[in-house]
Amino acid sequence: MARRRFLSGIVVLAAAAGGAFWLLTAPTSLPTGALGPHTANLDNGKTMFNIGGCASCHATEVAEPKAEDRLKLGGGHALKTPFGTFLAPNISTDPKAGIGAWSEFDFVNAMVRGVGRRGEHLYPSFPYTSYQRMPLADVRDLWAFLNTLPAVDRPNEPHQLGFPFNFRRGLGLWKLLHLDGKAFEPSPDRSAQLNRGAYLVEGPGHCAECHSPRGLSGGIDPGRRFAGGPDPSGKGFVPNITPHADGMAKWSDRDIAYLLETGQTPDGDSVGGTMADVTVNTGNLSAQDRNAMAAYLKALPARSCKAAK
């Protein structure tokens, strides 16, 4: 009798923690009706493109890329992370390979709470930490940006994940140490200038998500924010950009500027990588954005890199 009633506490236990886990891991979306009436602005729609990296990763890849490949987003570009390899999705406005039967709401919701359109937790592969920064006014202009764009019938591709990592539901818990809801908020401390650089670089630019070092969960270590890091990939070290010795100390607002533009250091060397397509959606941007960036960049703490190494 008393081994029965054990096993039945077990049971009970397991049952009530159970239910705990997917209550906490539940995906939290946008309440209905946070949309009201929007008048799309396709300039300032194009400028989140630009500064939000959108080609970066969803570009198709081809053999011979041109200048207009950037706007055909079919997917498929491979980021390769100690939990596995992530496929970056079709986001072009084909019906059934991409996003062009989603609706507003459906896009806005995976851009701030990391929420597809079937309910599902989105990978934060995809920086909606960063991006949940936007207030939705500039999401809905992104929306509306790419609803402008090429139709492309490629076929998404599986990430490829291994247990745990494959199992998406675990992701309310990564959110709930890492998703926070916040948009961005000016502060009154800094000129308008700073404000726009430190909106861009915290939020749509996603700087941060690159140029940090990560935690065991996979989150940005907040007291090395900026300082680099391993590379995803896990080749080479991706650099400091904080106004620190190990970082852009050197460097003044003009050359961050000046890099943003066109790719080239101060010492006449030129970015690679992924910078190299980074700098490539910067240089789209107003010399104001890019003078702003750069403004708030020399404006972080001075941060050491080496611990990260």
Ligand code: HEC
The other form holds:
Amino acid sequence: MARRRFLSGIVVLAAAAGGAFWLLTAPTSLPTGALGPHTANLDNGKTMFNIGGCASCHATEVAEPKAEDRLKLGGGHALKTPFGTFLAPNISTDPKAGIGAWSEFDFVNAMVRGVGRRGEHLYPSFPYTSYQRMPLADVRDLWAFLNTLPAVDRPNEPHQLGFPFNFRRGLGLWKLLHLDGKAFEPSPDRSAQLNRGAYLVEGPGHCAECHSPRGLSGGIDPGRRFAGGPDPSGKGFVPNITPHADGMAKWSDRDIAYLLETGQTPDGDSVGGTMADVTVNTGNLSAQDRNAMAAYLKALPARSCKAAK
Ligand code: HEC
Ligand code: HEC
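The form predicted in complex with the named molecule, contrasted with the form predicted alone above:
Now the complete complex, all chains and molecules, led by this one.
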């Protein structure tokens, strides 16, 4: 009798835990009606496309890329991570192969909630942890800009992930830890230039996603944000971009802005790896925006990537 009660107790507990897991991990979309009237600004949409680096992951790689190839978002770029390899999907205007049949609401949910069109969780290899900082108006301008780009008929390939990472629902737990759903708030203590730089770097620019070490659960370590860390691809190290002696203490604002424009460091080297693509993107921004980002990086607290003592 006691044993049966015990067993049924376990069944009830397991069902409750399963139910709690199911509730806690439910993808949360924006409320319907979150999008009021909006007149799209295509210039701003283009700025968001460039700072957002969408081409770095979603443009289909070709042997000898020309400028217009950055706008052909057929996907296919492989992102190696400790969890497996992600293959960036087609986000071109093709209605079948891409996202041409998506609504604006579907797109905004993907960008700021990490929720896909079928209501599923998206993997944070798509850096929505940063894109969630974008005000909806900027996301909507980006959507309008993407809609001006060509359709690319290239089918998606499945990601190569092992268990349990191939189980999207489990991402709900990760999101509870690492996604706060807050848009960027300008600080009244900062100049307009610093606020602009902070927004571009922390939001669409998603610079911290590569330039910070991560904890065990895969979230950015807040005490070492921008202090560099192992390259997420598993090869090499991403440099410290705070004004610490281990980082960019010796760089002037102009050096940083120049790097973001041309990809050239003050020593006359050019940056390589994934940063080469980033500088192609930032090279397409206005000088004013690059200067704002440089000013913000110079104003960051100096942090070391070595473990805090
Ligand atoms: C670091 C690489 C990376 C960058 C940068 C990136 N994405 Fe993605 N994106 C991905 C990956 C990987 C996925 C697939 C996620 C998944 O399957 O859950 C994805 C998924 C998406 C999706 C959902 C597509 C679908 O079919 O479900 C949209 C929409 C999207 N990205 C738009 C963008 C836009 C717009 C930008 C620029 C602001 C951008 N992405 C920048 C890697 C990236
Ligand atoms: C996809 C990963 C990735 C993203 C996103 C990224 N970076 Fe980088 N960054 C790198 C890597 C890797 C290097 C080192 C390149 C090299 O050594 O050739 C680097 C180098 C740099 C450097 C030169 C530092 C030095 O000491 O040489 C600066 C400055 C920089 N990044 C700023 C930024 C800013 C600002 C952003 C956001 C707009 C950004 N990065 C986004 C990966 C990234």
